[in-house]
Structure formats: structure tokens, C-alpha cells
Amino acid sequence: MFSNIILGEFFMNMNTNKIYLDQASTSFPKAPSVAKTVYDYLSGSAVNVNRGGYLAAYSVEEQIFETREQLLRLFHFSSGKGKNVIFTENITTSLNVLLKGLLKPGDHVLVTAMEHNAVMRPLVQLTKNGVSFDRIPCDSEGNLLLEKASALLRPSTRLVVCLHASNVCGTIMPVQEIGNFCQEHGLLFILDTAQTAGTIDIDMEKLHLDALAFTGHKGLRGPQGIGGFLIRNELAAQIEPLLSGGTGSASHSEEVPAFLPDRFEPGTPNIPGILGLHAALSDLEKASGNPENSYQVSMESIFAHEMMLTRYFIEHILELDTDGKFIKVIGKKNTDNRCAVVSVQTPQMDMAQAAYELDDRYGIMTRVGLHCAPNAHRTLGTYPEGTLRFSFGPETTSQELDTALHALAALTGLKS
């Protein structure tokens, strides 16, 4: 067992020692205020909500009404209220609770080749219970292929739900095309925003989206344990919980409470991981230092920071090794339509040796193996080995990559 100060010591050298490049995983360093919010909270008057009748319990409630609000900016939900933004614990949790509660004996769904298990674990429990599915096939980059969508529609089509984009080779999907298709064909459509939230403007009205689910701990740089769905009435009414209990509200029956958010929001929510969540939103709204853009001028800042380091990895790694002997790339080979996330392959090298050696000899903390997409891989021809994943945040300097860039040619034999 690590003690306190143990785990202090690793994590102060972890600071200044390490060199973090696994943002697509989580988050690293947190915006500036989450920290200290979620101590403030918890060492002074850690109260509960909806059950205290008291003003520290108000005064928290109020907070978690403002991190409503502050998610419907984000998004653009300007025909949502509060109400429609229901708190879970990650955007696996609120996938679970779409998927599961929409779904009936008969349905269909169409998703993309490059889905998470967030996605497709769900999907595949659902089978057994009579529910379908069908891939839109993908490319070799990743892109997808809409124009075949309508050709794997049936009667019982109900949803499209996919990823925005690919969290093992960065590329992103065409959200306003299929928003479109989904328009045309009278489909529901669910957007999972893991890999883009707090990172890439997300407009709910524009791309037709009936719920968009979000984590708080990746691109928006608050805490781990955090996440949810905003979601509209009409499809709200349509879900049966997966979840049930106490709310605080309606306590004289025993039935699910019918209005939103309690509908969704049994039992004491996770109040520090929300305000660690209001605190990161309050960080990235007051960095576009814009009131009538909100988050949009912080957020083209961070992608531009984001898309340099990305082009800047991309081809240094192709200038080290033009013909991908050593190192190969996967996926795209330039930052049109994709996010922060580079994999790779070391031909020469086990890849999981790699990512040891990244850490232990430089410091470098990566990701390995299938990255919890085994379609993706298939897609991408890297099933069943995987790849070396490298993603990069707005605190992530060139100087960092050319320090794993070095590591990388030493470590396969190349030369820096």
C-alpha cells in the first residue's frame, strides 16, 4: 500500500519528471481551479443536497444548478433547460442508461466502424434481448463511408449512435452529415463526445442531436468520475430508468419520479466530481475572455495549440522514417478531420516493450494494446496487436515531443 507521502512524493515528480502524453485516457494537469474547489468543498461543509433544509445545502445546490447552465452553453442546447442535463458518473454510465432504457425486442441501430466499448459493450448485451445493429463501414484512415448508411437501413431502424471522434487514431466523424441523415430518415441520433468535449465547438441544434453524452475528466480537465447526458424531452419520455431510488423530491410515493432530472438522478450524486466540473467550465469560459462566445474562443485556441503538436509529431516521425519500417503511423498522415490522438506501430519492437521503456528510461507515459475499440483496430488493420497511442493537451509543449520523438527513434533503432 502507497502511503500519503509516498503518493505525494510520486506525484510531485510526476509534475516535473514526467513527460504525460496519454490526455485521450484522462486529463493532465487539471484546469487551475478544480483542485482546490473539490478541497474546499469537502474539507469545509461537505453537505448533501435535495435533503438538507439548510443554506449550506442551498448555497451547493445553486452551484450545481450553475454547472446545468454552464453545460447547455457548451453545447449550444438553447432549447434545453437545466432540467435536460442529467449527472452520471462518466459517459460510459450515460450510454448505459440512452441505450438501455431506449432500446426494445425488435430494434435496430446503426453505429460506426471505429466505436468504443461504451458503445458497442451495451449494443452487444442488448442483442440478446432482440435488439440489432449494423456498422457504417469506415476506411483504413478511419473516415467513414455515410454514402453506404442507407443501404443497411431497416423498418426497424430507430438510432444512429456514434462517437465524435476515434480515440485510438484521431479521426473525426462527419457529425453534421449524419445529423442530416438522421434528419432525413426520421432517426434518433446520440452523440458519445469523449474524445472532443471541452476541445471541438459542439452545437446540439445544428447537428439535429437528440442526446449527447459527455465525461468531465478528459478534454473539459476536471475530475475523474464525473460525466452525463444532455437530452430532450421527447426522447426522455421514451427512456425507462436504469437506475432508481431516492431523489429528495416526490417522497411520498414510491413510484420513479416523471420530471427531469430526478428521473435520472437517483441517490446522492457525486458532489465534488460536479463542482470540479463547475470549476474546470468556469476556467475554460473565462479563458475566451469573449461573453458573447462563451467557450468557443478558448476552446479554437486550444484545438490550434492541439493541431501544432499534432502535425508536428506526425511528420517528424515521417521525416525520421519515411517508409514506416521502425515507426509507422496509423491512421492519418495530416490533421484534416482529426483530433489530438496519434497511434503508432514499432515493427521492430514489441509495442508494449516500448511503452515500458517510454516510461521507465524517459519518463514518457503513453498507451498501449487495443484501447478498448477491438473494431477500430479491425478497421484500421492493427487487430489484434494494437497500437502505441500518443495524445496531446493544451499544456503539451514541442519540447516534450521532441523529447519522445527521440525516444522513439533510440528506442527502435532509428537515428534522433
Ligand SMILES: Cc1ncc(COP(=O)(O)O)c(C=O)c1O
Second form
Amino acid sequence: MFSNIILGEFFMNMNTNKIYLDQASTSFPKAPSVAKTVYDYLSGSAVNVNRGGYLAAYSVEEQIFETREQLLRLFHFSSGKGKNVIFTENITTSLNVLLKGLLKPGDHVLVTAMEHNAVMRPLVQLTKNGVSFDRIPCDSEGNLLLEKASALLRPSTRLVVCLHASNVCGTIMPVQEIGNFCQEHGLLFILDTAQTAGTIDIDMEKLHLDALAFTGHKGLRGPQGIGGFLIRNELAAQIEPLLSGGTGSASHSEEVPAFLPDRFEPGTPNIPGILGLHAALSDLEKASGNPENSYQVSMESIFAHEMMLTRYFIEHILELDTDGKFIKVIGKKNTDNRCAVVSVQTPQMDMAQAAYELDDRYGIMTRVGLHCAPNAHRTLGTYPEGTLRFSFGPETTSQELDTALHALAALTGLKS
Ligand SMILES: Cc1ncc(COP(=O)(O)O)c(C=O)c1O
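Having seen the form predicted on its own, could you give me the form predicted together with this ligand?
Following is the full complex, with the preceding chain placed first.
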């Protein structure tokens, strides 16, 4: 009880006094209807799905079905159906299911030099079973050198799996060119959209994606614990499910169902999470006020706002400290081909101390360290010390960035 009161106060403060610049980790605030939708479900009926023969269960099933349809529209998966949308807890689980279910001894995989551990750890685990991988190099700003990929191809290369944008420095990968490369060489293509879903338009068909992994709690602004993947039938047929169990369907059989989505959705799903994601997607759709391409229109304005903030933040740092003696911007110094994630180093001050003091003295929340992407830091020249990361969302304001810039300058000794 006591700790609940403290937590309650903390979250109230987070709404009022704090400046949240850790959107790349998880978004805050969530989309407007999310909290109420989750609350209404949990307090109103909280029925299970695919198991109960009563009206309340059917209505929740309908909303889950609609959420699948929303995701098909969001990611332009026009040849897919609702069953091709699989719910999991997050991108990490999605990538584990996809990679561990697909890859066999002898298979070879290409990744970029900027990957998150959500891709790298499953792959490194799989190397113990005879899977191998190569990293397509990136330059010191995280730009992919796709022209170097052909030399890495082997007869056993089966797949390219990569992130859409770096969670360390924001650099966006040339996904259309990667998709074309995969088409040309008969490779499967799986995309990790953790840092872009909800802010950048992603067209599964145009990119020739075989599967797209998403997480609900970042740019989509839904709750934590809900994510998933969209997958083509041809790829789904090649994947052995990592998990199995009851699905409420084909209960006469002890075999894993062959049909989607049940094949990859054993057990009671995260219903509050799916309904929260449904609410977030509905908010995104409605925000455009435009019934045509509504997701795209909303995302364009969110992205424009986030790029305005990114430009503002970087330009002010560069103006304050041209040679990066106190605050050094890592990666790109402009807004070309990037998302709203900015990493810096503070050469005159321990970065963990800077992050602590930003929070303690100014109420500014950031993230420090390697951000689960050690090789990205090797590429950017920031390994092993890592970076202090600032990331912005649709409700971040330039006034908040002014406070952060002022605080950074004061803490690092650049300005008192
Ligand atoms: C690029 C990238 N991939 C994967 C993930 C993992 O996302 P989740 O923790 O939601 O599974 C993250 C999280 O920060 C990320 O930035």
C-alpha cells in the first residue's frame, strides 16, 4: 500500500515536473485513449478470448480482429489478411520466434553493423547450432554501405534481418535498397521497426518484406508488453513455432495448429495490451482528421515535429560548442535520413554522472550506456564508453529542449 502511494506520486510528478527525453526506450505520454481503454477492459469484464461462448468474449474478439486489420493498413500489407498479424510481447519475442524458428544449421544471414541485441543475441545463440552471419559495414555515422553486401553473399545466405533506424544515433537504413537487393538475390527480408513504427510510413509490399516485427510501446504509443509481427504465408510455412500450447482452437488435437495466427499464438494473449494498442492506433488514425491515408498523414506531422526538435537540439549544441569539447554530437549532425534519437558524449564529465544530475537537478530523463547495441558503438567509435541519449516524441516541446540544453551546458562546464 505504502509503495503504491509513492509510485502514484511519482507518476503524477512525471506528468507535471519531469521532462521525459527517453522516448526511444518507451514512449510517454501514451496515446490519449490508451489508459482508459485498458482500465475499462480490466474493470469492466476482463473476459478471455477464443474460449468463452458468450457475447462479451465475442466483442473483445472483434476488437482484436480489428487491431490486426489496423496493423495491416498501417504497414500497407495489402496481400496479407488478419491472420498474418501475430501478437507477441514485443519485438524481441517476435525476432526470437522468427529467427529461431526459421534458421537451420548451415544457413547464413546478413545484418547491418548497427543492430540491437534483439537481433544479435538470437543470432549469436544460433551460431552455436551452425548458423553464421556477417555484418554489412556502416560508416562512422551509421550509414549502411550496401555496396559492400554483395561480397558477403554465400550460396547459403538465406536472409537479411536488420533494424530500420538505429536506437543509438537515429540513422535510418536504406530499406528500399535493401529490399531490392534481397529480391535480386532471392533472400528473405525481415525488418525490426522498433524506432520507426508510428512515425515513418513503412510499406511492407514496396519494401518486399517477408516479415515485419513491431513493438507496441514505442512510437505506436501503446502499452508495454504488446508487439508482434506481420508475416507472409510462404515464410510462416518455413517457421517452426518456438512456443506451443492451447489456442482454444482444434482442441481435439495435441498437434500445434497449422493455421495462422493460432500457430504462433499459444496461451491467453495480452488482451489489455492488444486493446490498448487498438486504442493507440485508432488515435493515430483519427489524429489526421483525414479519412484517406489517415495513418500516413498523422505520421507525417509527427515526424515533421520530431525533426524540427532534432534539428533544434543539434544546432544549439553545435552553436554552443563547435568543436565538441564539452558536448560532442555522435553520428549525423543534421536531420537527413534519421529519426529523433540523438546521442552525445560529455568528454569533460562522466556520462552516467551527467544522466544522474540531469534527472536529479533538472528532472530530465535520458538514457546512458550502450543501449543494447554494442556493435553500433564500435561502428560509431563510442565503444566501450557508450553515449548519453536524448530521444523525442510527438509531445516533446522546444521549451523542454531549451531546459535540457541549458542543463547540459551547465553540468558539463560549458556555461554556468
Ligand atoms: C532497434 C531496436 N530493436 C529492438 C528493440 C527491442 O524492443 P522491445 O524491448 O520492445 O522488444 C529496441 C528497443 O529499444 C530497439 O531500439
